[in-house]
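Given as C-alpha cells, the chain that follows is alone and in the form predicted on its own.
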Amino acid sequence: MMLPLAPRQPSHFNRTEMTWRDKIWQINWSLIALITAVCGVGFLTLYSAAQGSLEPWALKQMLRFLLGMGILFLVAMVDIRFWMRHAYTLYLVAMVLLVAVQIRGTVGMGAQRWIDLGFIQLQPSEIMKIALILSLARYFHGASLQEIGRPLFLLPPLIMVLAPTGLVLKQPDLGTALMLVMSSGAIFFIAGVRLWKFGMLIASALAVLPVAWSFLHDYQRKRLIVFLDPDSDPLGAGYHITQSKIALGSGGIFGKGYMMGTQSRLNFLPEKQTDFIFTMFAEEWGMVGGLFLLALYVLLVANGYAIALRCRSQFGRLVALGVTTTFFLYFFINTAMVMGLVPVVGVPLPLISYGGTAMLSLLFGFGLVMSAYIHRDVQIGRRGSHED
C-alpha cells in the first residue's frame, strides 16, 4: 500500500528554496555518526585482518572512505529535483557499465564482474544497486494506485528490473542479482503494488526453478547441495562456510580478543577481509561483539526509514526507502551467510568489507537519503518540477 505524506508544516519551515547554510544545518549528524561508528569497525577489523598493519587493506579503505563521505555530502547537498530528473539517465550509464564488463570485463575469481580503471576496480553492479532504486522511485512517482493497478503499467519498471539482474546473473553473480530482485520488489510494494501481485511472481518463479537449476553454474549448485547438507563436501565447497562456524564458535561470549583470532591469524578463515569479515570480528570479540555491530545496523536502517517517512514527496520517500532496504539487505544476508542460514552467495558486509565501489556506491546511496532529508518539505511535481 502506498505510505501516506506527512504533515505539512508551517510556512516558515518549508525548504523548497534553502541556501547551503541552510542545507548544513539540516544534515542529519545521527545518521553521519551511526555511518562512522561502522566504518570505525570496518578499519578495526582489516587491520587486524592483515595482523596489525595497515596495508594492503585498512588505509585503502580510510581513504575510501573520505573519498565517500565527500561524495556523500557532495550529494545530499544537491536539489533531490535534480536527482529524480537525471534518474533515468543514471540508470543507463550504469546499464552500459554491465555491458561493458561483459565485453571487457577483468576476471576475477572465476567471475567477470570488474572493470579495471587503474585506480580501482569498478563493480558497476553496485552502481546499479542505487541506479535501479532513482529510475523505479521516478517511474513511481506521483502515480495513482488506480494506476499501479493496471499489469500494463508495471511492464516498464519490470523490463527495468529485469534486465540488469539478466546481465547480472550472466558475470555470474547470484548475490547481487537477488539483492537488485528484492529491493526493487519492496520499491513496488511501497509504491501499492498489491501483495497477490507478488504471490503470482513468487509462484512463477517456483515453477521455473527446475529450468533455473540447469542454467546455474556448477560451484552455485554445489553451494546449494553444501547449505542444505553441510558435511557432504566439507574440504571443498563446504570448507568456507565449516571454518565459518568454528570461527564463530570459538568466539564465544566475549571473544578471545583484538587480533587473537586463531581461525584468522592462522589463515583457517577464507576471505577474512570480504565475505567472511563478520566471522572474524565476532571470533576477536564474541557474541557481544557481534550485537553491538547488529545494533549499529539496525539504529541505521531505523534512521533511514524515520528519514522516509518525514518525507512529503513520493520520490524522496522510495529513494529513501529503497536505499535503506538495499542497506538492510547487504548486511541481513551476509551475516545469515557466514552463519549458515543461507547458501553463499558472495555478499559483503555494509561499509565493512573491503571493496572500493561498495563502499562508494553505498555511501552515494546515503547521501540521497540525506538530500531526501535535507529537502522533505519540498514537494515535487510528476516532471520533478517544484510544485506548491
The other form holds:
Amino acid sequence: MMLPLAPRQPSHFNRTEMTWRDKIWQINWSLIALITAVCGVGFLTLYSAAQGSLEPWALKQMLRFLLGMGILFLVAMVDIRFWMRHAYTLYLVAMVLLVAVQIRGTVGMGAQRWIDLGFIQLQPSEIMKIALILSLARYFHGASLQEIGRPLFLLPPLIMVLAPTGLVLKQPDLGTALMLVMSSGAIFFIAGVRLWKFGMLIASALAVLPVAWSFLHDYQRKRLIVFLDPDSDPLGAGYHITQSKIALGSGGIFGKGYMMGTQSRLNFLPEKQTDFIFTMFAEEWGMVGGLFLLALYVLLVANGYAIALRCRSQFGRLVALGVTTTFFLYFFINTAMVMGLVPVVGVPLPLISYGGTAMLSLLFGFGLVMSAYIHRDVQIGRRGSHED
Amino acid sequence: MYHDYDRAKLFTRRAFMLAGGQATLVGALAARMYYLQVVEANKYALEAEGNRISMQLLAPPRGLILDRNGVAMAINQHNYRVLAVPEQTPSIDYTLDQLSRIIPLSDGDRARIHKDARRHRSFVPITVRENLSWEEVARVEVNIPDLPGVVIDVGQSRFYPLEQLGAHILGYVSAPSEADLGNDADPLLELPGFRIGKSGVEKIYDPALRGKGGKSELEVNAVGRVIRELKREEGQPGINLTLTLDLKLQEFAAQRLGDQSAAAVVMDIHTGDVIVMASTPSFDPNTFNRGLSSTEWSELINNPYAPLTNKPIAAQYPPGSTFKPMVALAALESNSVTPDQRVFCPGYVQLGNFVFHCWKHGGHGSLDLVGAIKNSCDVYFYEIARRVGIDRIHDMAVRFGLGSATSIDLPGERPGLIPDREWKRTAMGQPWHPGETLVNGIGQGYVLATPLQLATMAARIANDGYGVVPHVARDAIVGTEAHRRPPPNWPSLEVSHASLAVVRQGMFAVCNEPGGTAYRERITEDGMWMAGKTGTAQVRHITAREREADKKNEEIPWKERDHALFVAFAPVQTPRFSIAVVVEHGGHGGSAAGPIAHDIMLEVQKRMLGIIPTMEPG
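Output the form predicted together with the partner chain next; the form predicted on its own has already been displayed.
Next comes the full complex, this chain leading.
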C-alpha cells in the first residue's frame, strides 16, 4: 500500500479525462471480491434461516445483490467530479424526501420510514446517509486548514448534519440517527476539526440528553432500560437480547453446524433473517465462523482505508472514508447489539441482513468508494471542476 | 499546493487514529465473542437445550391391589376423554355443535371449553368431556369425519370395583395437596390429574404402587409446539400389591356387622395375616377419586357412625371383660393366685368406702380361675387385680400388644392405653388409687384398646405366647420392591405355657361349657370349636339408682349404651385364627358381639381350614 506522504506525481496517462476502457482497467477487484464474499455469507445464512430453502429470502437477496452490483458499477464509472457537483442537490432531494415521509409515510414497524414506489420501498434516510457524506466531503474539500479552524466555518456542516438527524429521530429511527451523527463525526474528524471542538460538542450533547430523553418513544426508552438490565424483562423486551446471547453462546467455538442451529430453527431467535442474522450465523458456525465474518468485514474496511489514503483529492478521501466508516458503524453496531454490548437499535448487518434498501444504498456507497479509487489521481478544483 | 500537502498529512494521521479506534472496537467485539462462545459457552449451551427440550412425564400405571386369592380390589380403568384441538377446526363452536348431537354438552361445559381454548395455544388439546362410556366413545369414533379437531384420548383412573367393601384397608387416591407437593419431590405429582394414595394401603404403600414415571424428551419450538420426540424413557409401573385379606370373608363379615357401627378383625395367629378387617359403616373410595361435593363430605364427616374411621385400628374402646385374661395371666405369672385358689363372690366387694359390684346381682359364689373367666366374674378379678397391682397388669398387657400401636402396615393406627402408676403421675399429676386397680382390672376405667389390639392379644394367647404382629400386605414391601416375608420368627413373650393353658381353658369354658357367658355362641362343628371371652364396656358411669332400676339396653339413648365386645380363637385344639368383634353401643358382649364372632369364625374356618399355614412359629 502506498501512503500519500508526498503529493503524487501525475501518472503516465491522462487521469483527467478517462475513457470507459481506462476505468474498467482501474476497477479494484479485491473490493468486489470482498463484497461478494460477505454477500455470499449472507445468502448461505438466509438459505439456512429458511430451513434449507431459497424461498423466501435467499433468492430475493441474490437478485438485489445483482441489482446492487449493477448500481455499484454504474456509480463507479461516473466521474467523481459529477458526484461532487451534485452532492448538495442530492442532499436537498434527500431532505425533501425525509420531510415527505414525515408528512405522508407508510406506517411500518411503528415508525414512518418508507415511501412506497411500487417496486421498491424507498427509505429516504438511506439516501440521506449517502447524500450527507457527499455533501460534507464537498464542503470540506474546498476548505483549508485555517478555515476549518474557524468555528463559524463549521456551523453550515453542523446544520447539514443536525437537520436530517432531527427528522430521522422524529420518525423515530434511533439507529439511523446515531449512524448519521457518528459517520458525520468521523468526517469532521478526518477533515481536521480540532479534538477539543468534539469535546465541547459531546459535552453540550450530554447537557441536552435529558431533553432528548423526553423526545424518545416509550419503546426506545424501554430498550435502553432493558439494555442496561436485560434481566428486568426476560420475557418481554429483554427476550431478544437474552435469546440472542443464548444462541451465540451455545454455538461455542465450532458452532452447531450449518442448518443445525436450534435457537434459530425453533424460532427462539427473533428476527433471525434481519437484525439478528449474525447471531444465527454464529450459532451455526461458532466463534470460528463469527471471527471469519468479522475478518471479512475488517478487510473490507481496511480496503476502504487503503483506497481513501490513495486518493489525491480531499473529496475522494473523505467520501471513501465516510462510506467506509458508515459501513463499519453498520456492522459494529449490529454485532455489538446482538452480543448485548449496545442497546437494540435496529441496525441491520450490512450486506447480509435480508432487506433491499440497506443493501442497495450500501452498494451505492461502495460504488462511490470505487469511483474514488478509479478517479484517485484526478485533481479536483474547489467546486468540483478540473483544477488547472 | 502546500496547504494540500499539510491537509493530506493531517488526513493520514487522523485516518490512522480513526482506524485505531475502529480496531479497538473490533477487538472488543472479538473479546465479547470469545466471552460468550468460549467462557460462557457451557452455560448458554445448557440454556439453549432448556429452550429446545421439553420434558414430558409419562405417568406409570398404578399397581393393582388384590386380595389373598388374587381378586382385584383396586384397578385402573380407562378414562375415555374427548379432546378438541382448536387449530384443527374452522370454529370451535361448529365442532361443539356437531359434538353435542352425539354426546350431551352443557352450557357450563361450553363456557369452560371456550375459556380453556383462550388460555392455551391453538394446538393444545382442550378436554371436552371425561369418563365417557363405551357407547359414547363408539358414537364419537364413528362420527369422527364430521368432527373436525376432535380427538379421543385414553387416560387411566383408579377404580375400586367393590366400592364399599374393604374401603378402609384400601384407602383412596386423590389429587395431591399443597403439603404433599412440598413433602414429595417426585415430579409425577405435578402431572395434571395425577392421584396419590391418601389413606389405607394406597397411602402407606404409595411409593411402591405409584411406580416410576417415564420421560419423553420433546423438541419444542419457541411457541411450544412439539416438533418431534427426541428420546423416550419408559417408566416403571407400580407393583401389584397382594393383601392378606380374603374378600369373601371380608364381605361376609361386613354383611354380618350390617348397619351397626362396628368392627371385626380376624387374623392368623401364626403368620399375622389379617384375613378380615371390617369396619361399618363404610364409604365408597371412588367418590374421593372423582371428587366429593361438599354435601357428600359433610355427610361423611357428621355421620355419628363415623364411616371414614377404620374402627379396627383407629377406634379405641374400653376392653371390658375381654381384658380379664391379661389380669389372670399377670396374677398367675406373679404367683398372686394359683389356678385352684377360689374366691367367693357375694355380688360386690368393698374397698375402703367404695363398693364395687359384680355384673351379676347376688354374686357367683365360690370360683376358681377358670370358673371366673367362664362366668366373667368381676369380684374375682377385683380381688386378684388388687393382689397383683396395676403395674404388673400393665406389664402383662403390654407384652400382649396392648397400650401401643401394633405397627400394622396401615396409616392412622391408635395406641390404646394401658395405665400404670407412672402413667397417671405424668398424665394426670395424681397418685394411683387402689380402687382404680379394681376398675381397670375388669377393663374399665382408663384402659383402652383397638379391636386389632384385642385380636392380636387373643392371637398371642392362642399361639402360646409369641409376639405375632399383624399385617395386611402379603409381602414385605421395601421401598418400591416386594419380597416374600421371611418365615415368622416371633419373639417369645416369656409367659409360661402353664399359665397360658389355664387362661385358654377359661376361654374354652366361656364358649363351650354350659353357663359360660358365650355358651349360646359356641361352634358345634367338628374341629372348629372356638374359645373366647365376652366383654361389655360401660361408656358412662352407672349410678346406684340406675343399677336398682336395671334398665334394659333399648331404653337408653344409643350413645349411652354399652359397647359389646368379643375376642376368640379357633379351632381350640390347634388354634389358627383369632378374632375380635366390637359393636359400638351394642349392649352386652355375649349377645351382641358373640353371634357375629361365631358366624364369622365359623365361616373363616369353613373356608380356610385345610389350608395349612406355611410356617409354624419358631
